[in-house]
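Only one chain is given next, in structure tokens, and it is the form predicted alone.
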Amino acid sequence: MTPNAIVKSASKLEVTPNLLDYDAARARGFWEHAREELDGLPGDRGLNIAHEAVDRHAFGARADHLALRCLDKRREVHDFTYAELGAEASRFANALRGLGVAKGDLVGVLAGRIPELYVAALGTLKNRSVFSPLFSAFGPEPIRTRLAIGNAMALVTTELLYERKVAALRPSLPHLEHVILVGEGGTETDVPGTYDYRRLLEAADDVFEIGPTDPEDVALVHFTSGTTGKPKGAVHVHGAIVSHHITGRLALDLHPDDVFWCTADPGWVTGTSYGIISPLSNGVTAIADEGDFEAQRWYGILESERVSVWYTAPTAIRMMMKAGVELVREHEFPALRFLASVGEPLHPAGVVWGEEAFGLPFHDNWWQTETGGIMIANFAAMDIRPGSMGRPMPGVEAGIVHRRKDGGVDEVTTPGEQGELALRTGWPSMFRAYLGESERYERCFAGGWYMTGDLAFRDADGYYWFIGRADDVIKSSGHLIGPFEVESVLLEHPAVAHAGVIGKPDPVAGEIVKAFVTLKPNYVPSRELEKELLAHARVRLGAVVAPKEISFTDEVPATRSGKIMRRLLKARELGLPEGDVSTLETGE
């Protein structure tokens, strides 16, 4: 039920892909070879993310190459070469050291995509402290919860965010000793333990020697929301840089002269792994835009900044589709050569729309906060099967498994058979813990596999296909129905901009399929359109899988990373508690 494969020919691509022979790359020793692409700290003192991302370029041949271009909300430009970015990060590291923030201490950063966020991230990692990004749109309680779970010692934020969201929290956060404010400076710096970012850095040296860093030293904590309960703090180590680097080079096909734009907020793991670390470790120019999504703005950035590799999310792609292809054609993108998407697996219509709008398909890939980096991808030289996540990274062993009651797993070998997507443990960016939740962490593993909680199947050629989260799958009259498949078909209809699908309790079938649909401009909800959509779905999916009910809605809730919040749709439909909604793309 997907469009025909998009056939790729490496010889016809403008730039020769970094990964040409997939099978050869899967030979033994892949991660060892990937590690050899990095320098390591001088004097054989270990592996540090900030050294690989900035310092090795800042003191090498790419010192004067543009590393980071930050666009503020007015699209004014703030540029950093690798040498300049390295010096600023060193100042921040020295400032932390001066405050007594040491190796292993957690530094939270609550800010939009402003230059200071990127400097703080790299400076924190230089200091061997732990970087933990927070969404700037979080409300006070999600901020307090995450800072408390992480026992944050320091927080970097803006004056405005501090006044609105943080100041009142400080009495409840005894571990939070230091707050560093970005802004014009003022009265808040008179509060004990509160400092002006600019003054701190002006007083700090721009030379900093990174101390010995074991690859297993903790570097990053990313918070990910569960369906219920408090958020989980996923712990990543400095050795994750091996995955960050090589996945950028192979899955995103980064070349040294690329201008790369990852639209994700660093408050989400993609915005750190691929908005900061991976492009810099690969020595390319990274674009960061402080502004919110607006189709005309984004097309203008792609054009004016001559972006060559673009990494975005399904939510944004759906919004661009809704705005129409005519808006795209008001611009020209001669440098653009590779489009990629991550978050919720991308519906086939979105993959194909890339070709219609940009002359290039979107390359979907799959990974999680817990995996730390891309695990499955549609590579540049590989045929794309729209709707598929692609094939595993060369160093990643993926499988489809069934859990046994005794705690073990059985691997599925029959193509097309559904099961839980699992990954053999041992890749460099695998998370090492959930903060303070060892039992919850251990439950993620069985029989040498990391159990992802996603249901999928593998076809005869090794492509993986997403069905849905295990807790999203609909059980109707004995059939297991993946919401992603139903949403994909609804999106094929010219009236549909967004779709979210849930299972609604039914006394006879157990559950029925219910869809929530947002319409494109010039379409209005009506009983006639509802009937048309139901008929369209029945023709494409069959009566068993097609939705039985459709509701029109102004918005299908999704996280900023592009995941449709189906459990939120279900809670609203059934009048149940909504749980943690802090990562909704609408913010607070």
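Keep in mind the model is a prediction, meaning the values are calculated, not measured. In this text, the rigid core denotes the largest set of C-alpha atoms whose superposition between the two forms falls within 1.5 Å. Residue numbers count along the first chain shown, from 1. What changes on going to the form predicted together with adenosine monophosphate:
After superposing the rigid core, the C-alpha of Val524 moves by 2 Å or more between the two forms. For Glu487, the Cα coordinates differ by 2 angstroms or more between the two forms after the core has been superposed.
As a two-part rigid-body motion between the two forms, the smaller part of the chain turns against the larger by 134°, taken from C-alpha fits.
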Given for the second form:
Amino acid sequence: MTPNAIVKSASKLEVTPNLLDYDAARARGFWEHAREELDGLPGDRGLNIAHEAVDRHAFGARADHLALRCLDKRREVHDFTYAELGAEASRFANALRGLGVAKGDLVGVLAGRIPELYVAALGTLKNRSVFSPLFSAFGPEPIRTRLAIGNAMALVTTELLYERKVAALRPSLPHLEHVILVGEGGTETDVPGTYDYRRLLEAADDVFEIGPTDPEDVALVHFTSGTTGKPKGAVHVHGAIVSHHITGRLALDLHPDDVFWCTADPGWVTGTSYGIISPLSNGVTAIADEGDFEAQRWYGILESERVSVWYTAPTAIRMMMKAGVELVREHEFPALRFLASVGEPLHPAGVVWGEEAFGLPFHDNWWQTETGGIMIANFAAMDIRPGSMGRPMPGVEAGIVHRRKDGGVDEVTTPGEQGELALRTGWPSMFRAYLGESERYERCFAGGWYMTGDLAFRDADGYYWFIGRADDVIKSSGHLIGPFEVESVLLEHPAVAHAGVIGKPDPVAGEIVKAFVTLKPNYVPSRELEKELLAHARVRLGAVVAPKEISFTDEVPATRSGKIMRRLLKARELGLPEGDVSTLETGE
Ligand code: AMP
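The structure above corresponds to the form predicted alone; please give the structure of the form predicted together with adenosine monophosphate next.
Every component of the complex follows; first up is the chain already shown.
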């Protein structure tokens, strides 16, 4: 036991955890049992995420239970019971069908955390179309690339986002047949070449029978980033609901009377798997807040909404720590009983700060876009080792491995030895493809393992500890950013000859995006040019993805084959030894 482990005793736990006997749960046919907690479509017609998340409750005992409470920016409330959410999603599904959007067609949704996003997600899944969320803070370039890779047939967005970011892209997106717009504050809109969300839904029937859905039918596409090349569209199937459901129950310890708040934006995988699907499948009340992070606002929501289970992220925790514990003391949280965190390393001080501020520690857990759901977690009934991601979900076999040159892997058995974190293939929410990139997909697997691209070690008691990424992907405020996407936009500028982009450590955001730029002849470094490049990147990429810092340099180091040596740039930035330059190849 590590000296500062947080020991769980029965007296500390207000509610009996759903997962009490970890070893017993691991021993039995875990996924088969998990599947039994779901209903399946009536008449043995398969497994559909939207049926499990809404319809089975909408037509069951929880019909009048509050399913979703959306708070708008002014904190006005928009509530849906399960019956109401089911009916609204059916209207959306009928509207899609009316437009000719069918099974397998991709529906992109670009919106903040507004009620229409949640309805569109569930309605799309009812229609057996493919839901693909896009982060609303993206600039036009990331939006265009993702809609193009996904061959999106329809897009749901707001009038404002459409005019600012999408309208000009339409000629370059021939597959995008239908754009459905939500007016400001849910009002009607009249933009040429688009449909008005409100009018479409009003004209649609609120009854929709979900068609037969094979668990292997594609349900979701989540875009993520690699080191090189275009963003990757990770494909998930309806059968993933088994993971979404059971991880909510066991890793987040959801009980039927919980009020659950996942602060992640559905533009990223956590906000869909745990902001929409998992809490609804578990029949609890989900809170969605349209507002951005602000410590006072968040404490106010935790208090007034009587949130009992809270799932947030390390950047937010660090910002709350910075704001000071005194602000927390202005509120009371009698309902709060379980805190969890994901998306970036949660430092031990963050775990412990939860105890100081809320009387409850944060439970770190680990997963990624490709895994679709939580894979490693600190569970409610288990001692927490601050700084550790926890232990694998029952049903998940994790390992620490080294890749061999022949394509196989060697498993590390010595506790504490570092290697790549790998997961035995076969859990229900494992991604099934990268859209249109089968080779890239195949490269993620070796010797029966899915290779996560993270470096980690396991201690003698089976707890996993994160070390870093094996590749050059950047994690900034929890958002995964591909350096290639940023470099490509910088290279569009007439002054830029070469660009290399790295994650620079930052005490709050984890990392910030930093670019190194070599200028073309006739251009000279200046503060004005730096500002111009920063502005160019911001307009094209959006503030979240664009670099925060730019340095001009005489040379952006690259291998002979032209791969940018980001490791070397990073070593130089951090003043670390540059090491053996010949081995500094970048990974995928
Ligand atoms: P994404 O696919 O955007 O969800 O990002 C997944 C990546 O975020 C992982 O591969 C890790 O590098 C990082 N990550 C997620 N959760 C954790 C965690 N609990 N501790 C450390 N890193 C994490």
